[in-house]
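Form predicted alone, single chain, as structure tokens, below.
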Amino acid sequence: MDFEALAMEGGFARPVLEAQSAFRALMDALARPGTSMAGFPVPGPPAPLSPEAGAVALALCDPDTPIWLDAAMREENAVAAWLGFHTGAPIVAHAAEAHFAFVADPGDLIGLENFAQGSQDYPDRSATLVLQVASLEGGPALRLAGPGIETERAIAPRPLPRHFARQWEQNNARFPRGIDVLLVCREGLIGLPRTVRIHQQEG
């Protein structure tokens, strides 16, 4: 199969219905931070872009939402070609220019402050980071609080960016500016909007 044909493969089987279903799951995840959402349709993008991250792209990205890819994603040209064909979104070289960032290696991610933070007048002009984690369990325990969480909620995804809890505290301090994060893996997805507070569990 030639490169162009490969880029055309692997979209949603029923693009409109499946994109709507994935979009609802994403919105639910952001409205209920820390709650794992599963069972939404996934496409078949080229590795290392995962099916769950591909679903995010097909549900949220379009020609007006520039995409940044981490080094692991950039090494495989088919990823950028697939995203371009199925979403029309341009791929940008600089993190600060992107509306969405797709990250195959969260443990080696650049600092969160390098991504678009929005402005006081237009906080929605910030970036959403899509982090492909190995699992939603087994990592350092994090305690979540804030809107959409009745008291507290605990999660333990792995791997996460270095010093993630500290970086997130700085992200909170920039509110209403700041980034949002989606954690995706085969188990489902978790939304971390900028409004949520995150503390690493001691011990």
Given for the second form:
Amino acid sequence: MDFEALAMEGGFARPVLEAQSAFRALMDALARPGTSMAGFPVPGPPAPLSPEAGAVALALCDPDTPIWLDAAMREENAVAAWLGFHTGAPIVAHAAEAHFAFVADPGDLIGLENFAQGSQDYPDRSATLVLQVASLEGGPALRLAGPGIETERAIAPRPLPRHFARQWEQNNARFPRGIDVLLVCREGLIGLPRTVRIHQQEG
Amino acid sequence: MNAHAENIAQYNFAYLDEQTKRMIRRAILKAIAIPGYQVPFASREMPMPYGWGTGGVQVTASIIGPDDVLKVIDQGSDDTTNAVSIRAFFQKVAEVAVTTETGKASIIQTRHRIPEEPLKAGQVLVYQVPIPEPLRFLEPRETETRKMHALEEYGLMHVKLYEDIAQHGHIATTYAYPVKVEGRYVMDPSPTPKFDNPKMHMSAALQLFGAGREKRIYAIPPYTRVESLDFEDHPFEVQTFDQPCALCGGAGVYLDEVVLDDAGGRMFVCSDTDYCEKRQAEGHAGPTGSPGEGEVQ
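Return one more block: the form predicted in complex with the partner chain, after the form predicted alone shown previously.
Next comes the full complex, and the chain you just saw is listed first.
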């Protein structure tokens, strides 16, 4: 009973305009990979789903987009109930069926190849992963290049999935198939579309 | 917000319902992630006929917010029917500010031109696209063209350009000139004159393409390589004009031919009206124009 009451609260205060604002931040984040977007409106979802990840869900998810939750998210029934009430998106158990994945604990994430990669004919039918990182700074230094980046950009989010640079290289190799990633935390939002090339600096 | 809710209660903000917007927004994000790939989307009926830019309108309606400043151009001009009616549409359903000045717009919806003034980071250029598939006139079957894109099999397009050279001595395609995006997908830049193709390359602005009837959305992120297809011995070239704009004297810009009388009189003026007006206001004048005067005697 308790979590049902919680599920109905914490949506966008002004759904239409706030979803638009949040979407523009997402669009800019994917169009300019590595640039941190901040200042977009956030809802109040139940923990461990963060407000920023909640904003992504409300802006993009609906009954057409199956959602996969990682173990930490699944542990709290309130998360699935909140997503269900506010977006209507079905929660799926198999990562490969999901259009969106919300991950509270990126360090423990299953391999990226487990998610829908799209097909060679329809590479758009691939998953978008929303990783809740602790910070956009303080992690291993990553240098980014590719479309959306004029020369080069440096980020250092933490924590990231295991062997992230290697996994990402494989993601690049699958192009045009592949997954897209959104890193979210209190400081903002960073987009990593499948086209971005990531070089991890040694040391 | 309340002003919006009261004044346009009969519509959702920006006309489209929220679920449609989410569907289009998801398509836009995938389009950005796969530059040049045409993402299928469930195009809606709009209160204007196909061919009037329903694809571009749906893209604009899905990204626009109350803080945006919208500019709409039709063949470079802010004041032709298509541009005026789409601008009025968004003023009515989204109550956004509009402008004719390229530099002041955050979203520019365009039919077949790219403004002469270089676009800036943060601006979004939305193209209205009639036929998104560059291979369609070479291969009518969607199943086949999809396979050709999947296998990166673009030989047919080069054969077409080669046949131009064999017949005419040069590549005779002057608009909708095919480009390759980030070295992978061959893309139709919509029927812009090939003069505008180089502006797409490494542009600071995000470029979104919407085809309403054909139900496709595609994109070029900022700072993305966009190369016009050509041959080593027949490199890509843009149109050049013998004379400057008759009104503003601008050179190195795309000109429209205007017929003046029945005796063969004609003049060439900037296709980009905002660029031309700005130059005239700055005191530049062409052979038949004078500052502040649009009419030719």
